[in-house]
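Only one chain is included here, represented as structure tokens and corresponding to the form predicted on its own.
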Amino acid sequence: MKILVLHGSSREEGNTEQLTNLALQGIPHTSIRLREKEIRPIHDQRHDADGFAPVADDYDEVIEAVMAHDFIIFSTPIYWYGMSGYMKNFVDRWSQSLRDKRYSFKESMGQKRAYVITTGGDQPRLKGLPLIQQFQYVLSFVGTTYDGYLIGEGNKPGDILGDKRAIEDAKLLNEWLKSQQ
């Protein structure tokens, strides 16, 4: 199983990235930090006769990596009770991929599995559920099998290491991912 992690944090080695790294310890995977890519916001041309105009940014590179992997982990902190702007820009651009003749985007995404890892500082196991639901709807729309989520609590860098429940859940996820290899 080829695993791709899409990191949506704006902070290097933030809590979500730390939790994701714990979950993937000893498991071969590819990581893309969306903050290191230029992914422009969508200019919605879904209903234009000619469709979307090409965009000179890194989106194609990232979506091709998604297409080349079997299992996608969406790793994003909870920013204002939703996914990060980096992650949202990326997901919004899927509208473009749905119309892109180079891909059978929905068919390809229908053969993938996905998981969400997130952290937040304001009751994330409750207030992060709309983010989880958003991913469930997005993944359902493109036919991707949704395998679950992990929510941790942490605000300042390193706080996640004090969330014993999240650390234990990351270990369980690690064992499960190893069993899927």
Contents of the next structure:
4 protein chains.
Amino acid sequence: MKILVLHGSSREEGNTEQLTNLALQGIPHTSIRLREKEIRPIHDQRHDADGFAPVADDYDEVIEAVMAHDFIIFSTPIYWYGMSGYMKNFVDRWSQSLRDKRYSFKESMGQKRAYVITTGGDQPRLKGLPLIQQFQYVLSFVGTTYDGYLIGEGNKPGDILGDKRAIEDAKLLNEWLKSQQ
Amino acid sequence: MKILVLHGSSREEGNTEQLTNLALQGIPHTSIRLREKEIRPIHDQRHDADGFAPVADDYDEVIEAVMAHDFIIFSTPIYWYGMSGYMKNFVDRWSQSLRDKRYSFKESMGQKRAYVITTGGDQPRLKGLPLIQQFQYVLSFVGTTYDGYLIGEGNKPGDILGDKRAIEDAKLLNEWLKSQQ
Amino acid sequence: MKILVLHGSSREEGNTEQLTNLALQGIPHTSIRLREKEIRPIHDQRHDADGFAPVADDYDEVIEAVMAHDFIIFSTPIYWYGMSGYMKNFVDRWSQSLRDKRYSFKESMGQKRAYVITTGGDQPRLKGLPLIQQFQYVLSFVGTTYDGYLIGEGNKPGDILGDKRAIEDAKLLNEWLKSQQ
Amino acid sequence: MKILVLHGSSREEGNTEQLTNLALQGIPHTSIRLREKEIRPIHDQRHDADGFAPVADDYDEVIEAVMAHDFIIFSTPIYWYGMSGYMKNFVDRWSQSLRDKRYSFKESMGQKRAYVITTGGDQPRLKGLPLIQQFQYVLSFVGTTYDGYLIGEGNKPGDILGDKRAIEDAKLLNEWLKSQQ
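Alternate state requested, the form predicted in complex with a further copy of the same chain (shown: the form predicted on its own):
Next comes the full complex, this chain leading.
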């Protein structure tokens, strides 16, 4: 099972990345930091006569990495009770891939599995739930299996290490991912 | 009551804009299309020694418009069961304004009211609910009164005119906005 | 299209019933007030050797009415941010019907359509959303088409008449139901 | 800290009770099985001239137990994507206690803390979220601190022991409860 982690955080060594790294300790995987890529917000041309015009940015490179893996981990901090703008810009562009003749996007996504890892500072296990539900609809739309999610609490860098439950959940996820290899 | 509309759509004359325009017919307001602005995703520097570095883009101009109005309408299509990346990039940057000494951001936002107008193609009145709930947390965090929301159904340009309920809701919103002037 | 209304309210002439009656004005339908029936909470015997024991109450009568209609309107006030206990007791008992050899419960429900009408006093259009989402899962589990929902605001008897939007929505629902006859 | 567990399950030795018992191992607490009490659905008389008429059932006994404890654990299986009818009937009756002169209900509840433990068979960590959100509104209305929730997966009796994550979460909750004594 080839694992890809998409990091949506905007800072180095944030809590979400730390938690995700714990979950992946000792597990081979590819890792992409969306903040290091240039991905433009979508220009919705679904209904234009010529469809979507190509965009000269890094989106293709990232979506090709998605296509080439079996298990996608969406690792995003909770920014304003949703996924980060970096990640949202990326997901919005899927509308383009849905119509891209180079892929059978939905068919490919339908064979993949996914997991969401997120952290936040303001009651994330309650106020992060709209984000969890949004991913439910997103993944269901493309047919990807939603294997679960992990929510941690943290604000300042390193806080996450004090969230015992998140740490424990990350360990169990680590074991489970190893068992799926 | 000074009204500002923030349009999050990425295309001209989309259903969300049409519905919003109906709701605002005959009502003086300022209108900003986020797609015509350059707003970078946030770089989270909350915990950096020097705090946020200034960003040379159009964010300041837009947030100053927000500061200068009393009633903010967030008009965004449902993209992948959430607000558009354009709008998310904008809202994410509020973290910067919260620490910006030029404003008392939270205090100002706490005196404003807001409304959400959104449309989508895939059962928006059900699958748009995480977006509605996300705005509930966003607005509650800054203390803005959440006066309500309006959800319409549409996919192809113009579809919205066939959604009688959305049209009726927009008319009532129009009357109500006029009564608040 | 044979319409059944299940009233979950516990009082006479409550706002939810009033709103529902508006939506059904001039439309033939059957109406059941759950408060006038004795329906015991479920005793979960799914995993008992002999399965569910028959219960001597009015459940059978009500579920047979459901079986005999095509369009079910769940009309419940928002009690503590969920459907009323009367309605919950009734829905819980579906677990029994799922295993009842007299019906092909899921198959029958899969051919029906449903609508939810609800009112509440504390920001019902926001805080009633978990109830709307719960019905989404409930109806989806049995395959019933979820045609929509209508939320009104009201506390004291008669309040609902002051909620213009709910009244307008009820009128549109009335027209739509007539068009489906 | 005096702990009260309210069991909402309708069967002996169900998964929810098992999980709750794990979380409480070695911790003194009071335990009430709502299925062993007779609690009538509410009759909404908030707006009657004479207010609520007394009801001759076991509600008073249970709500007095709530009043006498500091930490309330709502332990309910997910029945049809919500709390069980037993528990809903009980919570609905709080409307009566809010107006009961024997208690300062809201004031008392405002000094308590609460936790939700739930299990279900159909993707409970996703489809149980409306239940989690409903409790958020319920507890917030009466001012009770919502210390968290624990969701387990199980269908047949004993299934829960196979849900490693729930077991681990229950152990952490156990440690935490002990630390709060």
